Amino acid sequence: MSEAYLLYENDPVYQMAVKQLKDAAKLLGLPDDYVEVLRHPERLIQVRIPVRMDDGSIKVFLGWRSQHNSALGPYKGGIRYREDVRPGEVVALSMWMTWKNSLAGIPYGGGKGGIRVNPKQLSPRELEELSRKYFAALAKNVGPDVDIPAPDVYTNPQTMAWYFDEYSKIAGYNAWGVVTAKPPELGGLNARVVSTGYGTALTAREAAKRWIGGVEGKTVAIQGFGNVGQYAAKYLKEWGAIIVAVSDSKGGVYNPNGLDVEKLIEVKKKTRSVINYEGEGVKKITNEELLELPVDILIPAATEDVITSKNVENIKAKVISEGANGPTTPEADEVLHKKGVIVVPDILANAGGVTMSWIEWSHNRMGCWLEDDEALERLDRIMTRNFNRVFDEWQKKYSDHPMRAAAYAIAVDRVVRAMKLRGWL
C-alpha cells in the first residue's frame, strides 16, 4: 500500500464517498474490481508553497490537487482555502465531482484542490503570492484540455485571475480556458455568480412540478443565506413561491406570511446576518428549528450533515433541494424516502455552478463571448432536462430507493461505459 493511499484511505469523508460508490455499483451489478478502480484518484498531487510573509519570514503551506477520473474529459472542480483541508477530503470531493459532471452530461471528469490555510490571516499580497505559487506548482498538471479549476470555499474570481495569469506566463499564451468563473474582463460570465443558487432553485421548481403540483404559492425555508441561498430565494420568489424562513450561521428569521427577499439580501449585506431583519410577524429561530418548519419546500444550503437520524422524523417539507454538499445523511435519506419526501440530491441540485463553468469554458475555447441572459437560458434548459431524466429513471428503475440512488447509478454507469469504450476496464 503506497504512502499516498494512506493519506486518504481512513478519512471519514472519503469513506462516505466510497460507500456511495459501492451502493451505486450494487444497483448496477458492477463487479468489485470496477469499484476498486473507481475508488482511487488517477493522480493525487501534493505541493509545498513557501510564501514570504509581510514580516520578512517564510511560511510553508501545503496544497493538494486530486484528479479522480478523466474518462469523460478534462478534470473539473474547485480549489478551496481552509485550515482543515486534507488529502482525504480533496479526494472525496474530486470523486463527487466525477459523478456530478457525469450526471450533468457535460464533457468533464472530476477534480478538486485545496490549500491548508486560513486566508483571513493573510494580507492581500501574501494571498496573491500563495495563489500564484500554488498554481505554478501545478502548471505541468493543469491546462484547458487537462484540468480546469474553479473557485470553491474562500476562493473567488480574483483568485482565478491570478491562476489564469500565472499559467499564461508559464505557457506563453493567454490560456483563457485554464480556469472558469473568471472576472468578465478575462472571459468570465457574470451569470456564474448566480448559477449554483439558480440551479438549486430550478431543481426545486421541477421537483415541485412533479411532486406537489408546482412551485407557485408554495412555502419555502432556506438554511444558509450565502450566495447559493440568496439566489435560490430570489428566483423561487420570482416564480411565485413564498419564502417564509431563512437562516445563516448566527440564526434565522421566520414569518409564515412571507419575507421580503430583497430586504433580506440588503440586511445580510449591511449587517452580515439575517437575524437583524425586522418586520411585523417576524420571529427569530435557530437553524435547527428552520429545518423542522411546516413548509412545502426545504433548501439546505449551508453545511453537511444537517438532516440526520436525530431530526429526520420532524422534517415536514415534501420537497428538499440540496444546495449544500452532503446535507442529508444516508440514514435520514432512507427515512425521508419512506415518508414520501423527494430529496433532489446535491450532485444534481447544485450542479448549476459547474454547468455554467462548462458554458464559459466552451465559449472561451471557441474564442467567443456569451451574454448572461443567453447563458442562464441555456443553464435552465440543461438542468431542467437533467432533472427530468433522473426523475424518470428513478421512477422507472429505482423507485424502491431514494432519488439519490438513481442519480448515482446514472452517473457511475456513464463513467464506466466511457472507461470500457476506451479500454480502461
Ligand code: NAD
Second form
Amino acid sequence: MSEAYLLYENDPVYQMAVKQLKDAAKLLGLPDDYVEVLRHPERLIQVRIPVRMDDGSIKVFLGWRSQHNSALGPYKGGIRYREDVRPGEVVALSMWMTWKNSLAGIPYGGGKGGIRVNPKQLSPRELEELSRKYFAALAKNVGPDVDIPAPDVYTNPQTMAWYFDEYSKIAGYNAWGVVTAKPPELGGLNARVVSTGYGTALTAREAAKRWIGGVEGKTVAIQGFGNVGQYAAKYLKEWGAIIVAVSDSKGGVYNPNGLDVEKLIEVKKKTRSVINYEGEGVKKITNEELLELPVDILIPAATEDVITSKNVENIKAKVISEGANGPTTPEADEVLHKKGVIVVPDILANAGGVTMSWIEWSHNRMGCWLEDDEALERLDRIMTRNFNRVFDEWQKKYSDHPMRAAAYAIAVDRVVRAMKLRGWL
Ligand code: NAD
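For comparison with the form predicted on its own, provide the form predicted in complex with the named molecule.
Now the full complex is given, and it begins with the chain already shown.
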C-alpha cells in the first residue's frame, strides 16, 4: 500500500463504497484489476486555504476535491462545508457520483469536494473569502469541460455565485458552465430547488405503475419534510396519491384519511416542525412508527440507516423510493426484496438534482436560458425513461437481487464500457 492511499483507505464510508463496487463487479464478472482501477479516484486534490479572519488573525482551512472518474465526461458533484469532512468521505462520495451520473445517462463523470469548516462559526465575509480562495486554488483543475461543482451540505446558490465569479475572473470570460445550481440571475434555474423531490416522486410514480397499479388513490408516508420530502409530497399529491403521514426531526403526524400538503408546508415554515399541524383525526407519531405504517408507498427523505434489520419485518409499504442517501441497510434491502417490496435505490431515486444540473449546464453552454416548466418536462422524460430502463434490465438479468444491485451493475458497466472504448482498460 503506498503512502498516498493511507489518506482514505481505512475510512469506513470509503470501505462501504468499495464493497458496493466489488459486489457490482462480481455480478458483472469483471476482473480484479478493473476493480483496482475503479476503486481509486483519478485525482485527489488537497488544498490549504489561509483566511484573514475578522479579528485580524490568519486561520488555515483544509479542503479537498476528489475527481473519481471522467470516462463519461467532466467530473460532476457537490462541495460540502462541514467540520468532519475528510478525504475518505469525499472519495467515497465522488465514486457514488460516478455511478449516479452513469445511471442517469448524463455525460458526466463523478466528483465531490469539501472544506473542513463549521460555516456557522464564520462571518459572511470570512465565508466568502474562504469560498473564493478554495475555488481559486482549484481553478486549474476545474472548468466547464473539466469538473463542474454544485452545492451540497451547507453550500448554496450564493456559494456557487462566488465560485463562478472567481473562476470567471481567472479564465477571463463569463464561464456560466463551471458550476450548477447558480442563482437564476447567473444562468441557474428556479426549477433546481424542486428537482430532487420531484425526481423522487417521479420514480415512486413509475415504480407504483409497474408494481401496484399506479399512484392514484394510494397512501404515502414521508420521513423528512425538508427540501426533498416537501416537493415529493407536493407532486405525489398532484398525481392523485394520498399523503397520510409526514415527519421531521421532532416527530410526525398521521391521518389515514390524508393530510393537507399546502397546510403542512405552511406549518413547517411558520413553526419549524410538522408536529404542530392540527386537524380532525390527526395523530402524533414517532419517526419509527411512521416507517411501519400500513401504507402503499414509503419515501425516506431524511437521513441514512433508518430501515434496518431491526424494523424491516414491520415495514408494510410495497413501494419505497429513497429520497435520502443510504436510508436502507444492505441486510434490510435483501429482506425487503424477498418480501416482494420494490426499493428504488437512492442513486436512481434522488438523481433529479444532478439531472437538472445537467439541463442547466447544457443550456448555459448553448448560450440560452430555459423556462421552468420546460425544464421540469425534460426532467420527467429523462427520469421516467431511466427508471423504466433500469427496471426492465433488473427484471431481465438480475431479478434474484434487489433493484439496487441491478442499478449498480448497470452504472458500473456503462463506465467500464466507456473506459474500454477509450483504451483505458
Ligand atoms: P433538508 O435539510 O432540507 O431536510 C431534511 C429533513 O429531514 C428535515 O425536515 C429534518 O427535520 C428531517 N430530519 C433530519 N433528521 C431526521 C431524523 N433523524 N428523523 C426524521 N427526520 C429527520 O434536507 P434535504 O435536502 O431534503 O435532504 C434530505 C436527504 O436527501 C438527505 O439524505 C440528502 O443527502 C438527500 N439528498 C438531497 C438532495 C437535494 O438536492 N436536496 C439530493 C440528493 C440527496
